[in-house]
Structure formats: structure tokens, C-alpha cells
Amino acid sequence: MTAFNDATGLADWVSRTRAGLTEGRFPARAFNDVDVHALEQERLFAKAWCFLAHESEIPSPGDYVTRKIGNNNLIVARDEHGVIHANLNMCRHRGNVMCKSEMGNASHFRCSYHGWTYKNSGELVGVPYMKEGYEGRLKRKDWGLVAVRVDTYEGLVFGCLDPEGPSLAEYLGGFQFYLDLYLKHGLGGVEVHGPPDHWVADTDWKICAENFAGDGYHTPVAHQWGFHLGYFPSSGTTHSQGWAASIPGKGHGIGLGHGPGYPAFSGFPDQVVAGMKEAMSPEQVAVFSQIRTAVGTVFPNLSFLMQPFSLVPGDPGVRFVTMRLYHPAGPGRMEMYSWCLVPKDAPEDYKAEAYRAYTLAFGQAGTFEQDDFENWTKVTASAGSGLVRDLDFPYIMGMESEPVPEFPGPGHVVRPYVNDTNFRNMWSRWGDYLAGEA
């Protein structure tokens, strides 16, 4: 892929891309380009609220995980008072990586280079040869780990590198209504079931984020075996039914697939259904009880999926929830994190069954996951070829869709579930950031 000649050329490309969206076009080049990747680092991941961890990953004082926002490595830790912090995983002395494990428990982090030591809150507490070497000139309070803004919603921990940006609630902009479908499975909420699956793939993060913003279009084709063999309780003739909901100007979107005749909340145990009805609003219960499949993305790179999956072909499906993070690791390359979420108060046998269904379908060796990555890696490779520079993809499905007036949820909601409306909204917000207007 040839790089843009200068910053003006890249800015012009961003401007043309935004204009093309009004006609339902989006350039293939966006999915594998070194300059686009660099601009995303500078203007998108430096500004947006990005998912870091689920609170249940770090339940006890001292628990931590290491995660990233853009090209920044962070320690997400719960301190001795129960407060969650996110700090840059870099010693302030000479820049060494402080914590080299992906998860663990520690009251302090000590640099392996010169021994500077910090509390898990990020406060600098230990400097070797402090009196002899620094002669009273170094103030420990001035050299703590670099802190990142942190906020939470229903157990989801987000971080933001921009100290002046909007609050998390403003950023989500009403998408919380739809997030509750995945998170309010009882008054106790949900928890992760084990550590995340974590792998690297030659795929652009945006392809995955777009797919999970509501791409029901690919399911009967890419995953057709699931229909034919009886693992997935739908059919090609009814699969498109349902709603596509997006939050205009925010980039978030969700596809709500409706299975005609499918029993309400089927695949969940009665105890969990009772908990959902208690934790959700009547409007949420009225809508969500009809849903077979729900696939959504919190812009830019956090996604969820809830669907039933039969452990034995033809048997009633077990409903599971997966949460996934697509971390950009370079042009056309990403790190994938994938979790199984289970209701905290659910019976242990259901948690085990839900995890089994998730693993078979969407774990790193899962059947649906393999189907998707086979396609996503090839899309990324195509996008990196020389002839792709001036090619667009069509995003014209549902250009004339009218909002569904009676739908009780917020945002722009249209029928059917198979629709490009969510994707146009997502790429519009992506364009706002790359143009420096968000």
C-alpha cells in the first residue's frame, strides 16, 4: 500500500470519505493502511472512551490486569481501598515497563531496571539511594505513574486519555438501554467466567467492530452450517427480521434479531429470567424478551453478542453472552480479547453450560469464530493491495429506512435487522474523530 504523500493528502482522503458516506460508500483502503492507522492512534484512541476490563476480573484489593488504549500500555488495578486505577505501565525514571504480567495481585510494582517502586494506585513510594543520589531535589509526589481517567458502567471499566473529553455517560449517549441486555441478568449483574481468550490476528480491528455493530447479513452464509445442522435456532427465511438500533452522532449500534415464535428469553434458566425482569425496566423486558440474537458495538472497539447455541444439534439452545475487544496492533493487525459473561447469581451448572456454548461457538477455536476470521483476514489482505486505493464498498442497504415510531428504546431504530444503517452511523463517527472534530 502506497502511503499518502503528505498530511494534506490524508486530510483530503478523510474529507472525501466522509462525503462518500452520505451516498452510502466507504473506502476499502480504511481497512489496511499505515497512515490511517497512525491517524487513528493520534485522533481516535487518544480521545475516545475505550474498554479496559470488567470489574469481576479484579475483584480484590491488589488485583490487576494489563491492557492497552491505542499504543499505550496500562495497568488497571484495584488499590487497598477498593478504588480502580488505570496508570501508564511505564516507570517515570527511564521508561521501563513496570508490570510484565497480564494479570495478578500486587500491592506494589517495582521497576526491574533501577528499582523505583510504586503503590498499585500509582503513587511513587520507593527510590533507591534517594538521599545520596538526589540530594533532596526529587519530590516523590511529582513522579507517580501517569494516571488515565477511569469510569464504569454496570461493571465495565472504561479509560480515556483525554482529560477534557465528555463523561462516560455522555459518551455512551443512551446506549446503556441496550447494554443492559447483556449486563442486567439479575440484581447481582454479570461476571466474567475465567480469563479472556487472547490472540493476535492479521485483521483490521474495524472489520470486527463493524460486524458486531449488527451484521446479521453474513450469518446465513458464513455460518450456514449452524442453520443446516441444527446448532442455531433460526432459518434463512426469517433471519432478517428484527431491528437495527444506533445512537446518532455516537457511533454505537446493535442488531436485534427477532425469531418468530421463539419463546421469550429462551435458553436462560427460569431463575435468570426472573432476575432479568427484576433488574430491567418494563420497556426493556418488552423488547428484549422477543430477541433471539443481539449483536452490538460500543464505539470504537468493544462488542457484545448474545445468542442461543445448541450443544447437541436439534436440542434447545443454551443462551450465552460474549464480550470482545479488538485492540489495534498495527495496520491490518489486531489483538483480540474475548470473554464469556455469566449472571453472577446464576446456578453453577448453567454458568458451565453457557461457557461451553460460548467456547464451541466464539472461543478462539470456536466454529463461528473460525468462520469469521477466515473472511476477515482475507478482507484485510485485499484492502492492503495496490489496486484497492480508489475502491469503495457499498453501504446502501436501508438508505431509505424510516425510524420505527413505536419502538421504546432510544436512538435511531429501523427495520429489518439486516441493514447498513448502524454501519453508516459508526463510520460517520469514525470520520468525525479522524477529521479532528470529535
The other form holds:
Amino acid sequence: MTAFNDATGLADWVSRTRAGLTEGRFPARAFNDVDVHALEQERLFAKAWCFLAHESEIPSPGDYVTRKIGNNNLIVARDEHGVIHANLNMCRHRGNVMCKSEMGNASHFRCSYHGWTYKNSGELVGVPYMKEGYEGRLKRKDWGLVAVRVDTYEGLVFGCLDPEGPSLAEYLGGFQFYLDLYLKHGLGGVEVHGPPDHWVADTDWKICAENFAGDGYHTPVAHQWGFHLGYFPSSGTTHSQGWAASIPGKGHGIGLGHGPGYPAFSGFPDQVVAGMKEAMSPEQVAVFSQIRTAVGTVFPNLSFLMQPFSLVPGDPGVRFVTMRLYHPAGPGRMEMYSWCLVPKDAPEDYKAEAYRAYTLAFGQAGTFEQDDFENWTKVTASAGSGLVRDLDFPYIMGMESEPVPEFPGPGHVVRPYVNDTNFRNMWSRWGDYLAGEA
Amino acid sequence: MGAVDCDTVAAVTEFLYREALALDERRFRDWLALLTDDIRYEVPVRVTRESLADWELSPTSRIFDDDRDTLEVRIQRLETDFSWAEQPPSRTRHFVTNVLADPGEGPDEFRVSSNCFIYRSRGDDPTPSFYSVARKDVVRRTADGWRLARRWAVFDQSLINAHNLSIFV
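Switching conditions: you have the form predicted on its own, so give me the form predicted together with its partner chain.
First the chain shown before, then all remaining chains and molecules of the complex.
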């Protein structure tokens, strides 16, 4: 793949890309390019609020998981007082990786190289030969682990590498209204069912993020087998009904698939429905009760999906929620984390059933997931080829869509669900970051 | 030597080879016929953990968690024209080794552990995928022949190097 000649060439390309978006065009090159990937690391992942973990993954003092933002490896730990910290997973002394496990429980982290020891909050507490070697010159408080800003929303722990910039609430910018659809399944909220499925793929993270920002268009074709076996009561035409909601200037988007004639909140046990009605606002209940499938992306790379699915075609189905993180692991390559979220207060048998529905549909061996990745790896391969990298893709669907009047949710809401509006908003925000304007 | 006689071990081993062959020859209906009605097919998620952790294989997370009905769904899916993940189909070769059989719950059941090394090639990609898998099966002798009653298989990696798992292990 030819690199851009220089920084000016890349800046020109970003500028042309942003201009193209206003006409509904976006370049293939964005999905597999070494310079674009580097620029994303520098300007997007270094600035945006990125998802780290769900609080239920680290419920007790000392619990930790290791996660990444961009190419930075982080320890996300709950300290002895219950406070969550994200610190660079690197000893300040010579840069060794502190913690080589994906998860665990520890009050302290001790470097295996020279033995510097930190509390799980990141504070440096132990330095071998402190008196003899450093003769009072080393101040422990100056050499703690490198801390990253952390904030949470409804159990979601986000981190931000930029010490300045907006708060998480401002960053989400009203998308919380829609996130609650996945998170407020009762006053107790939701919890992860267990550690995530974790795999690598030759796929650009942006293709997945875009798809989950509301690509109802692919469903009847990419997942045709589901219609064929009778999983969905509707054809491709009825499946495309519903709304596309996005938060202008923020990049977040959600597709709200409406199944005509579908009973409100079907596939949830009564107890969960009652809990949702208690935890959500009347406006949220009014919108969400009509939704069969909801698929959304928090910019840049965290997505959610909720839908009913049955283990046997024709059965009414059980609702499951999946949350997924698309970690950019290189140009055209990503590391996928996929969780199943279950309502904390729900009956155990529903949790187990929802998890099995998730596994069959959207785990790594999931029958829907399999086909998505088959398509996404091929898109990525195309985007890296010589001729294709100078081509644009059309993002003109719904260019003339007028906002739906009196829709009770925030943001820019259009009909139908099959629409490129969310994607244009997403790539527009991505362009802001790459141009250094966010 | 183990508590199971050599003839039985040989028969169980041959059964595993034939089962693997059915998968490799993509005779999925034949493969399904080798499973009992109460089959449980389970692949737990592996997590990299510190040496003294209680578990490395998640007690709750599963890559596959199937019974007869859901395996039937997976195979019906493969029989449609729309199982894009397997078009073109994966070429697999299951290498089954280190077969050890121990007595199971009844006189006709055996707990069988084996190693399974899977070669997987897709399309014209010259780079194959390799998966090393440990299996603990329950194999049952029935009036109709040997049948697989339980498969518990785990990958020897925590970060799986596959863009999907549209094959059986």
C-alpha cells in the first residue's frame, strides 16, 4: 500500500474526505490504510472517551482487568476503597509490563524486573534499595503509574487519555437516552454474564462500528438464513421499518428496528419489563416498547445490540443484549471483545437463556456474527487494494430525510431505519478528530 | 494401563476418527447422527490469568453452548444458500491424538480425553489457521453403535486467531 507522501498529503486527504461527506461520499481508503491508522491513534484515540470495562467485571476491591485504548495497555482496577482507576500498564522505572493477566485480583502490582511495587490505585509504594540506591533523590509520589481519566455511565467505565476536554456526560451528549435501552433493565441495572469472547480479525474497526450504528440494510441479505429458517416473522421489507437516531456533532447513532404487530417488550420476562418501566422515563418506555431490534454505536468503537432470538426457529425468542468493543490493532486489523449483558435483578433462568441466545447468535461462533465477519474482512481487503483506495463509497441514502416530528428521544431522528444519516454523522465526527478539530 | 480394556479403547478411538472424518468431509448430517439426543456441546472461554487463580476457563462464558436442537439449527443454516461464513466452505482436517478412555457413569459410557489439532484453510488464502484443542468427551455405546454424548473442548489460546468459528471442534 502506498503511503501518503507527507503530512500535507494526509491533511489534504482528510480535508477532501470531510468535504465529500457533505455530498454523501466517503473514501474506501479510510478502512485500511497505515497512515490513517496512525492518525487515528494520534488524534482520535488519544482524545476521545473510550470504553474500558463494565463495573460488574471488577465488582470487589482489588479486582482488575487489562484493556487498551489505542496502542496503550491499561490496568483498570478497583482500589481498596472501591474507587475505579485506569493506569498505564507500565512500570515507571524501565517500562516493563506490570500486569500480564487479562483479569484478576491484587492489592498491589509488583514489577518483575526491578521490583517496584504499586498499590492497585497506581500509587508507588515500594522501591528496592530506596535508601541505599537513591539516597533520598527519588520521590515516590512523582513516579506512580500513569493515570488516565476515568468516568462511568450506568456501569460502563470509560477512559480518556486527554487530561483536558469534555466530561463523559458532555461527550455522550444525550445518547444516554438511547443507551438506557440496553442498561436500565431494572433498578439494579445490568451485569456482564462472564468474561468476553475475545478474538482477532483482519477487519478495520470502523466497519463494525458503522454497521452497529444502525445498518438495518444488511440484515435481510447478510442474515438471510435467519429469515429462511423462520427466525424472523417478517420479510426484508418490514424489517427495515423503524427509526435511525443520531446525536449531531457527537458521532453516536442507533438504529431502532420496529417490528409491526410485535408485542411490547416481547421476549423479556414480566419482571424485567416491570423493572425497565421503573428505571426508565415515560418517554423512553414509549419509544422502546415498540422496538424489536436496537443496534447502536457510542463513537468511536463501542457498540450494543438487543433483539429477541430463539434457540429453535419459530419460538417467540428471548431478548439478549450484547456489548462489543472494536479495538484497533493495526491498519485493517482489530481485536474484538464481545460481552453479553443481563439484567442484574432478573431470574437466573432468564439470564442463562439470554446468554445461550447470545452465544448462538452473536458470540464468536454465533450464527449471525460468523457472516458479518466474513463480509467485513472482505471489505477491509478491498479497501487496501491499489485501485480501490482512491474510490469513494456512496453514503447518500436518506440525504433528504426530514427529522421525525415529535419523536420523544433526543438527537436527529429520521425514518426509516434503513438510512445513511447515522453513518454520515459518525464519519463527520471522525473527520473532526482527524483534522484536529475535536 | 487404564481400567478400560484395549478393545474398547480401540473402538472409541476409531469412533473419534470417524466422527472427525464426517466433519472434515462436511457430511454434517452424518456427524449429527453420531451424537446422542441428549448431547451437550460446550466450548468455554479461556482467560489469561495469574498462576494461582481459581480458574482459567470461564465458569460462565461459552464460545459454543449447544444441545441437539441448536446443533440442528447450525447444520440447517449450513444447508441454506446463505451461510456466507462457509461459502466457500472451510477445508478442515482434525488430527485426533492422545486418546485416553476411562470408565464413565454406566457400563456403556466412557470418559474420553483427546487432543485435537485442527487445520483450517479458506478459499485461496495460502495461510491456514491452526487450532490446538483439548477435548473431554463422553462416548456412549448404544444398540445402534457408538455415539457422542458430551463434548467439552477448549482452545489452547485465550485470544482466538479466527475472524469467526463457523466450524465444529
